[in-house]
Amino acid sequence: MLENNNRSYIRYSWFLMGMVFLVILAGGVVRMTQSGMGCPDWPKCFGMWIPPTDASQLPADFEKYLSKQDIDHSFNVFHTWIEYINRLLGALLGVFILGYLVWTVRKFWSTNKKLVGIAFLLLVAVAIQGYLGKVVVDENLSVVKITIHMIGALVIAALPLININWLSPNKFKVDGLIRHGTTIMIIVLLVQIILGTQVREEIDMISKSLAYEQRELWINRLGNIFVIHRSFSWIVLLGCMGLFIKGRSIMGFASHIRNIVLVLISIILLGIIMAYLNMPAIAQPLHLLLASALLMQLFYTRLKME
């Protein structure tokens, strides 16, 4: 049995992991409402800690900051305001992340200190990550660096389910074959969100050549990135249907690969209605979501194993 202690941070490890999910959906929203430039600078946004509600609020050297962006050129509440909560909320979870820093160096100090090695980690890779964000920003979405933003998102995510893992007493035996194919699957499927990253940023090209309409054309105007994106879905599914077929009677290990085939054909279902439905805006931050906790999954099934 867990220590009530142990249980709590336990707890609070789910808990930051779950905000950094929420983040990613924040992220999500921006791109999906072309607001990452609402905020045209960082840390402050149009110079300011608390950004205006209306363009009569704006400083008197506005201008310069309209300049950057490559919407409208013009103040727009709402995007500034997506922007913005999208950083409240990283700010945010920075703050728990240092709050989760000093409980582990209070508690496992003398007792642990690989659980302390990984909450420092966990503190630097958020600095980084806002780091990157202002990057992104100084940059005006620089595509490359978006897509490194996701990556230090999902380390981020990654990193407290370590600790879980070495504070959880529950195990499963299974084979190599089962433990190489998962480790194999996590890489497989990281590339994938990689490419689809690049498959998005190819969309916002699109989409902005087109002013953000006529969103039947997005699909058909994307290169072979997408191409490939869409057939290395079926290697996922293959490699995960796989797992479940050689793993399904194993004591733990059953539940773990039925929630991960579960997720992964809910993610495969929305690539089905962007590709075949014009691209509807809320599918695009719930396919990343979803693939996101598709990862984080698989990755705690194999940490899991012994």
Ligand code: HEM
Contents of the next structure:
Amino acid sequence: MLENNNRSYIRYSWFLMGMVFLVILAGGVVRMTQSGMGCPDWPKCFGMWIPPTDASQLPADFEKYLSKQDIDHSFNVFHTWIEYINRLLGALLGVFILGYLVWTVRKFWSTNKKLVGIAFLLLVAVAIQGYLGKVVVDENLSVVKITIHMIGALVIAALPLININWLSPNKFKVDGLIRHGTTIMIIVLLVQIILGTQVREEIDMISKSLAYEQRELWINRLGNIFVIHRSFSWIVLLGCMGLFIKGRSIMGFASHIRNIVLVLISIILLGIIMAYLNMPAIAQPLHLLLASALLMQLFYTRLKME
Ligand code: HEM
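To complete the pair, please output the form predicted together with the ligand; the form predicted alone was given just before.
Okay, now the whole complex, with that chain kicking things off.
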């Protein structure tokens, strides 16, 4: 039986992971609505801690900020507030993680330093991520940094799972093939996510060159990386199906791998929708969110193996 106060600690760890997903989703909404440069400076927004709700409240030197924007060079309250809420969520996550570290130190310092180590790493990772957020803004959302930023978010989401696993008693008994197969699939999926991020970077350039309009032209202008990303899905799908077939009768593992396959199919469907239905904006953050969730599912399943 789990100790009662371990249970609330575990619940909080899940909550943290959920918060990371919310921040990833908020980032996706920022991009979907082209609000990235809604706050041209960082950490403030138009030099203010609480951004304007009307153009009349802009500071006298507002041109200085607007000149950093990549498209319209005008104040758009909708973009500004979407970007600002995204930042607030990020900052809130930082505060929750600081609270997590304090809680972990007080609770486990004398009994389980591994948990403290992970909570500390989490704080370091979120600090680096916040710094990268600034660099991304400074360099007008430069593309390589966006990929690193994405990987950082995945690391932050994954760390609480390590602590959850250390405190959870139920594990799966699986053979070496499934264990190694799952590890390989985590690596394969990471490669697919990085490929996807490259496609996203191309989409960013294409959409910008078309003033974020004419969505029907975006996919056709993509280069080889899109074909590689699309075809690579087969490897991910076949690998996960293989794990499903091999492990479908293993207690505990079976339901995990079934959910993994279902999420994977949804991601692929969203990809197909983007490719054949002129990139509906809503599919973009969903594709990203589910891809991140899939990686976490695989990682957690691997952690639970004995
Ligand atoms: C294993 C399956 C897949 C995974 C894990 C995956 C993952 C990803 C990820 C992580 C991104 C980056 C999203 C972002 O940074 O916002 C992405 C982008 C993209 N993927 Fe996939 N993907 C998969 C399959 C597919 C398929 C089958 C297609 C099309 C047939 C597709 C089309 C796209 C497109 C068009 C983008 C650019 C989206 C954007 O600009 O928002 N993906 N993918």
